[in-house]
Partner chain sequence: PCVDRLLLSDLCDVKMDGLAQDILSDLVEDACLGLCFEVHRAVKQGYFFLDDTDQESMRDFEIVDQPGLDVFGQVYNQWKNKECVCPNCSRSIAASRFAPHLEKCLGMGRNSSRIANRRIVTGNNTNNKSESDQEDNDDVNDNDWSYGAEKKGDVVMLLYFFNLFVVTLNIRLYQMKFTIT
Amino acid sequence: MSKDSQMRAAINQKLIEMGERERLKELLRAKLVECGWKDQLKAHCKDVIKEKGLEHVTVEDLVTDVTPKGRALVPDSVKKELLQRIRAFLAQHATL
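Structure of this chain only, please, in the form predicted in complex with its partner chain.
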């Protein structure tokens, strides 16, 4: 493993061990609900379901259709805020 990927792995581990990843996850979820992202995406899901049929829709159908749209719909403000927090964590706990 290169030094780079070693460091990445170490940081990811720290993120999880310190509970920060869980906190970030919750923060993101809350922000996404607040800004209406969840409702938007849910409405899109309805279209997918109506298309594939209620009985036959699978998780894969939803994932392949929803994930790219979900990524694109995240507002910049939410992204900025999360990035700020992540960078703060890295500044504190990343050793070179």
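Mind pulling up the form predicted alone next to the form predicted in complex with its partner chain we just looked at?
Coming up is the bare chain, nothing alongside it.
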């Protein structure tokens, strides 16, 4: 395992242990709803289903088609806020 992978695993473990990961997930959900991301993604899903036909779309196909669009639609401000919160958490718990 590379040094980078070990550090990510340690950070993730610390976030889980302290309950911060769940708080960050809830914040992310709220921010995505607030900025209209959820509605945009829902509309995109409907478009993909209309284009391919309901009978020809599986959940796996839909996830594969929609994931890149979903990631691209996340506003930079939301990404920055999440990153800032993670950095603040790590600064507070710098025993990694």
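The term rigid core refers to the maximal set of C-alpha atoms that superpose within 1.5 Å between the two forms. Please read all numbers here as calculations on a predicted model, not as lab measurements. Numbering follows the first chain given and starts at 1.
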item	value
Per-residue CA shift, R8 (Å; core superposed between these two forms)	2.7
